[in-house]
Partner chain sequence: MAAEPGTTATGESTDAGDEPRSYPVGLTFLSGAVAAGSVLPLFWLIETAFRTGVAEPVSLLFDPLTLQVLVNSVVLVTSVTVASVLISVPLAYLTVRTDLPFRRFWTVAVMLPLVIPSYIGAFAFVSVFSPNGEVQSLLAPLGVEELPGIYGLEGTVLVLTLYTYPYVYITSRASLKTLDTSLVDAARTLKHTRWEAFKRVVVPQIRPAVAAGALLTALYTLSDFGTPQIMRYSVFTRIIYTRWATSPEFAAVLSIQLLAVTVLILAVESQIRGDDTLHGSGGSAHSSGRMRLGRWKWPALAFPALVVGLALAVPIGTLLLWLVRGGATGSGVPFELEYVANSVDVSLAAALVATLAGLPVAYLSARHSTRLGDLFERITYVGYAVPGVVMGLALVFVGINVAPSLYLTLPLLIFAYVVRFLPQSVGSTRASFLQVNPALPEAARTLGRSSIGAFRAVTLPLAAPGLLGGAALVFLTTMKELPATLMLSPSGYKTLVTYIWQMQEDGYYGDAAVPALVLVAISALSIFVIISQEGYDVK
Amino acid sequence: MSEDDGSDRRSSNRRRFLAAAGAAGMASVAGCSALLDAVNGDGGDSDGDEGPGLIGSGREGRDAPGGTPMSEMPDLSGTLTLYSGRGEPLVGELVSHIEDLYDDFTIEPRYNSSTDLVNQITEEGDTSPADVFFSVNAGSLGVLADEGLAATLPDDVATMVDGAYRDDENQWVGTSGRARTVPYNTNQFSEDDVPSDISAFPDADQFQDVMGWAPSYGSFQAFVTAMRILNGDEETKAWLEGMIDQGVEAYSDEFTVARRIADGELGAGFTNHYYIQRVVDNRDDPPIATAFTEGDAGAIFNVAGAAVVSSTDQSELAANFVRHLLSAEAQEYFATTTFEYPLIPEVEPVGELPTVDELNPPDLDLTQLSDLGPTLELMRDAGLDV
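Structure for this chain only, please, in the form predicted alone.
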């Protein structure tokens, strides 16, 4: 997504938003409770009285979402094979909800990593049983499209999402998003202490020996890949080495980084936005807030998304299933259950987040983020154990 007029004002608003979000807004969502419901299969059914129905218990206190409800979408009929790189604990309830809406519709999901599934589809070629590929990231969708294994989505499906979050040829479409952020402990720092330029962190004296990151985590590696693409290998390596000199502490995952910040063990870190939301949802007014950098690798916005596999003989059914992932109910599910960004403009994100069009990511083809080999080599050269 490119910058446009008014970006300075929006950027200021964006950097301020979570100074308050640590205390406000989260009471209106069931958040991790809904996620646990999803894991345990305890989600409720749609009330069906007015507007779009509910999926799970994640909408308490929120206005009814906008967008097109599933009841206004084409019916689904038959058996659809879904290769899902999104984990069953996160999307299984949504998949089951869609299946249960129709008497003559069955979904056969096969859960695995997005990378493994796209490799599997590539090996299966024209004999692949997959009708839809549901990926955790744009990179795997780009690989599928580059291999000529993604069908073109109907315009009225693809254009439900802004052009920045779908393939130029409509061969895949984003279904939810995640933003890179800089969480910080509000007892140690103020918003003004956090640079808005990712390149400033290695030289920011206030962050010596108090920052955390998760270099083995896929989203962090996508962030480094973005920096490598935008700034080149030499500058990226220097940034990594500079952060190591800053004494940044490595953790196994970004949720742990966010929790350590809320505990006061760390002053700041680098994580996706939803980990902060999960910490806030689980604690009573934790001292954590989030800032964003602007227009650089530290502000990338990656998407999960879906594509119709070209070998399917059920392209209409597959496309209409993808359409359901962009329904009001599904987008509200992503916002309130997984704390991701909904990608249709009619559904608001959770936690007083800036809306998706208020974010300020760099101009970057998201499918390039799948080029991880050179990134891992560079990270090892910089001294990281990945």
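With the form predicted alone in hand, show me what the form predicted together with the partner chain looks like.
Below: the lone chain, stripped of partners and molecules.
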């Protein structure tokens, strides 16, 4: 870690962030069970109507979230096909909560990687059964919009979030934010061992044969796209090849990478920030910690988001489902259960999460991350099966 002026502040931020996230982990266990209770109608004294209230309240150290509660949103009815690039273990609880709120509303979710799903919709074209596409990153949403397969969202849905986190023409809207990080195993490395410059990793001898990544994972591809835009194709390809020469091991998703780091199978890796927190949340003091790079592709702040698929014949239902993802309860869920950044201003991030500015993300327009084609080509040229 470089010893410049900023580093003290950053590492103290980092410590605060991790401490807070740890505390939030505890809170979220309570929160989860409250949500489950609400969903299942456990304990005869709660009926279904209390569900929404329970999601937002009853959490240690957190007030009821601001924003619009689901109860003030239009009712949902009918059957909605949701192509979710976000995994069921992560968002399944929220999805079934929304489904269970309404008697005659059914969600048929199809879980797969965002990249696969957006390409599936592209291949399906006008016949796509998807009504809503829920993506882990802005890139896949941008692809959908570029292909002309995203419907325009109603203004009052899109403007619920800041302009930086949605498409200029309201073709998609961010639902939660995530930062790129470098998780590492604390038994093997200290924070000082982790470079603050993403370009230093291929030459970092300490990481020979101990790193993991998930090249087929949407968020990783967004990261490579960012590197391509910031540093050019040649440098990015050289970086990828350098990492392959380092013996980096490929996994199918970043949560696995984080878990393998906590297991000790890996020493470090590249994942989004919240996977580390999920591992911390699931285990008793695992040896994993978070490091950040500065102002480069390794530190991009991306958003997960949703779009209405243009082939839908129920665009109103689809838009109202997206609206529910921006409700007070859903945003609170993202903050406390998936450890992401809420995107409506009324909901605070968990504990003392550093602000986006403090994370030192590079200067980059998220919609540029939709340019996945050349990224995949580059990754394949570098020798990756993606």
